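Only one chain is given next, in structure tokens, and it is the form predicted on its own.
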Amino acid sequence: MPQRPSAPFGKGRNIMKFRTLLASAVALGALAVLPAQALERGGSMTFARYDDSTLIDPVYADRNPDIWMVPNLYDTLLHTGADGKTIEPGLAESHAVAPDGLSITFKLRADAKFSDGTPLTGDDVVFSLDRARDPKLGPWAGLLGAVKTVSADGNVVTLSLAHPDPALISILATFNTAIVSKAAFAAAPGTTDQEKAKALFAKQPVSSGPFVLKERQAGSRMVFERNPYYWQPGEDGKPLPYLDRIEFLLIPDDATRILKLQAGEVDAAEFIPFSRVAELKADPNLDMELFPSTRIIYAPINTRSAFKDGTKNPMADVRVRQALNYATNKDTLVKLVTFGTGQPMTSLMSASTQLHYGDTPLYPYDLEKAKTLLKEAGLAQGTKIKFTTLAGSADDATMFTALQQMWSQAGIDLQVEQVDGPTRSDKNRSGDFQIHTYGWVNDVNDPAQVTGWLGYYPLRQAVGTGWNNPEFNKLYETSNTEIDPKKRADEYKRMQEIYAAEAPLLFLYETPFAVALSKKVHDYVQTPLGANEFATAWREK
């Protein structure tokens, strides 16, 4: 994933912390490198996931186990900053963008070298970022599309582009534009990209990142090492990471993970269910972390002005949609089914998205003003609205019995249609829906994703709404060429203002991701972006 904190913003040494030790060792002439403090270096942590990594490439990658560790392997020009809004030099120790926005220059480190002590160089760079953006490989290659070449001179390396694109910093700390070893790719077995990706990842890849594959057995355990060529200082002036060895094993169930934590047998545990947070909470050998995230759920509105069978469709009318928006007891939602964890959506976006707009909750609750909008839209008290769930989802029939309480009161009559999750998909790109859950996790570091996905009309019909903004599609086409960040943040502040009135969702919460640790483990990192990065973690021996 594209973020990578120089410092950690979990437990214990965050980067305030850092920077307040720093300033302070400054003001008493002491000398640049800090004392190691408690950080201890080398050992080993193990980590239980719940799922299993099937091949980390920047390339390929397509499923969050695997989008998630690329940082650990692959590094990027760029980082992104322990906020996880900020830009931080990466593999690049500066760049600049030309004035007219159609390029931008990158220096390379001249101490990067990849895991095989081979320097990391700019061929290396064209050869990762033209694999990144070839079409007809990976899935993401369309976040390149701005670029029209690459190219190296010596350690600078140039991207000319056919026209701005103020999302492309954040992009450039994307796993997807991770720098992999030319020489390495080309050595692995394969007559295709495919094939030799999945060969290198077989064989203990070259890497760039802090670690290095060292074992894997598929569908149960997978071993990193430190690599001994990363160029990163950590907080004691020397490379990181701190750990030696990561043993990661894969149990996928909830309830057996908890308890090889809680035996010690594991020092963290992934996804762990928020029912049971408050109880690891209390549990004084472990640090129950929820850390900040970019995961949103919500609930997409038909608003056509008639449904697929041709019946019309009141949810077209926006009142009706603000009423539903007011109808719903977000607070109470957040108790059912975050066990309070989470927190009532203030925009189209999370709040820990770059330029997210808005400070309090949409829609609080509020019956009168709901009834007074459906009066005045003229709706029949016991007008019947389908709500399609997932079958199977415990979580969505919590939100959908409490949903039916809830707009009863209203006057609206809530009906259930449970589907499978590719049913849901089905009927989402084809409109052949009332109202159905849905959720999103950004992949890139910047509005413009989440935006166009939910919002822009071109794109899936604004998340299969059918919505249809002028205004809104008109800012998001400007915003995507926008290289003033005074104009960008203006003009998304307005497409969140227009969303937020217009309500095409139902705009539910947001949910942070659930990790437990060891007391003997500090500052393990889990972005907003969800990518689990180890790199400035260390164990207590």
Given for the second form:
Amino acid sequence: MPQRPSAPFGKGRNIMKFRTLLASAVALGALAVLPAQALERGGSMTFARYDDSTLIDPVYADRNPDIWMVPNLYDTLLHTGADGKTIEPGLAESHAVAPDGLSITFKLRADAKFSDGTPLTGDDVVFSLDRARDPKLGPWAGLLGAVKTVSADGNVVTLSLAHPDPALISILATFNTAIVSKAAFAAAPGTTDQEKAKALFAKQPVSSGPFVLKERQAGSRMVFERNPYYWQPGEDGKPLPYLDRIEFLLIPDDATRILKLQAGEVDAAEFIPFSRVAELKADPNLDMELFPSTRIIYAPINTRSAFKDGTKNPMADVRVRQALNYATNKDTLVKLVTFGTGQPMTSLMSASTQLHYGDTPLYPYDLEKAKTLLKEAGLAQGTKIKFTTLAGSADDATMFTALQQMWSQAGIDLQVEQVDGPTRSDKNRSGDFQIHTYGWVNDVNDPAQVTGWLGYYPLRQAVGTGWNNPEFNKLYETSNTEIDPKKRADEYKRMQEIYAAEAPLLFLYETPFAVALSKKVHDYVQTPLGANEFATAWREK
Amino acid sequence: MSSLNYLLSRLLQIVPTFLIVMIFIFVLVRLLPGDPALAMADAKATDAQLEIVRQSLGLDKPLPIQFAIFLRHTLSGDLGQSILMKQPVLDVIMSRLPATAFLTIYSVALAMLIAGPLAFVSAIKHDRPADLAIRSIFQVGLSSPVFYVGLVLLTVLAAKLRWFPVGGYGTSFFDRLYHLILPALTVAFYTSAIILRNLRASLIEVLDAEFVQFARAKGLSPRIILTRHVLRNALISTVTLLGLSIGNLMSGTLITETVFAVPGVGRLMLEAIFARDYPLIQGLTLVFCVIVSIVFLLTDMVQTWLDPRLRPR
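Next up, the form predicted in complex with its partner chain, please; the one we just looked at was the form predicted on its own.
Okay, now the whole complex, with that chain kicking things off.
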């Protein structure tokens, strides 16, 4: 934040002092008179989105604009806390894991109901979880891979497991295990599960979350209304949600979304470009929120001994990868690309992820160290490295320009290759790249997903880098069935240490979710996993 | 040849055009780098999941077979399933087409309303200060990028002065006229510049023509000279120009619809390309092709109506 200019000396200084005193007195008086902001129920808010939802169903949601809306319409057995790290009771008021870790029982709340007023029972939970773990249906079935059977006896639901799975508790707070109504599904038109899901979504589905879908014009708008039967009590003791209605407007253009908010036509706009954050922070009518997120921006480094075209890969040498990390001034990148809103990565996972380890930024800028390491690795001055970036991305362009300049001081000639998103994914999958930009947001409130994605070789060749570390792979496998939380935390600590030392990535930075809201809107939350949560949001009339 | 036969022969000529466009777009879309299965399945999918997606899209089959399937389905009116929207392509396009049609017609009407009177003034005040002023304003229109004009209009007229809404589509007819005025003006800004230039030139030419001088000499009233002789003749080339620029107008909506949050097919095309949604890109191209062909046909018919010399004998 820029410093205020200091007050002049002498007479002027006294006047300033007097004014400050006066202002403080007025402010204190105002505070004494003003009551604390009281919560208001009812009313409607409008929310400008960057992309539209196509099918909000726990099992078929596969894009973020769908996934992040699921918790508003469908409730889960457990909830993820607003900090992204804790697990709270949801539709299940309590749960117990057996000592051998091979079964988990859940006690459902007696007062849980669907939006049509029918009670939510153990049968609905069995139906929903069986649907969620059917690999023929959604892409997320693998999350429940450890589950052998799901059964219900009254309001007690039991999951029997093939092997212990410490991530399961977090998974039962994840969108794809949300509870749908078995009866509504059976009654929906269509023969296949997918047809029924689409038919239900098209026609105001019966749901279990704080809101119901009321209206939808694809590509334009969507309206949620309050579920009058929702169980969770609010701060005033009456059931959530506080809002009667939310209208979502689809405005893909960043500038237009912001203009619409500034013109007072909407109450909130998401995905504010970081370049506009300072300006909106200064707007007295707006609250510019930067929600902590699990979003990390990094650059996978190809670690194979040779590139796809057969030429020798200097980055196969760990010293070169470390040197590239040391030669990168992350603080500068954070300032340039995220306009100071981000923070350098301290581990392979974001600081808001469970079992995150590491409190200092990885590889602080040290040009001399970088030069020494490159010399030790025998890298010739002027070695060319190709950096693949997204065409049209201002962030990537800035990052490339900065890196080119930073790395040239270490004797590396960085060259750019600009491609579009699908091409970049293709190159990543086939290993046909040298180093490229990438990002990640956790879908599950457990470190297993991001760790598997970035480092476990058998899954996706460690995010396509080809990095294959037997100790890391073994630790990952063990940690996936480890039910002793202490041991699991130790395993994660070690994995994060190995990963940091081996540097298969250029560790860049974490960024928050930037949402700008009208001052009238309170308590809207975007969770670290990205979910837009409106259950506790309210709006002054 | 009767008018009906002429119409039928023109319709038949469209068929090979479609076929060529379909082959062209089918090949072109597949030349785009990137895997639609990847775009569909999310980057986090495993290779096995990707293979399932590829099979379900028929992408594992050889190209000629994919094309044969595409052709057979298209001829039976089935444009396939959109990967992105998870709905039949035709349903998706039909739900988005009205917004674009509304915007395009609105823009053309606005462009004519702006360009028509100004072209008259320009033609009558030929090379005098008024003419020069009008021409220079529209030179700006011709050379300004559409997205820039859109953003300027948005910032000034909507955000600062609050005369119009910033974006959106409205619900009733008049609500839409109100909501779409800025995007329509944005598109009209460029179109009116083209119309003005053309109409002004033909008006000057016609006003000087011998038949107009003759009509004046006959003592016909200026109103009759203007509507029966001048306008009718001057409009022929303008109608042709409008018809030919319909493709341009539709591609203009690609950007305008994104900036102004209008749920039309222009924005849909942009989304489809980014998602490598093959069926949707193919379907949209086909629909664009049908629309442009129909507009060309209509243009021809209006031209023949305006100019009897073009009528089939």
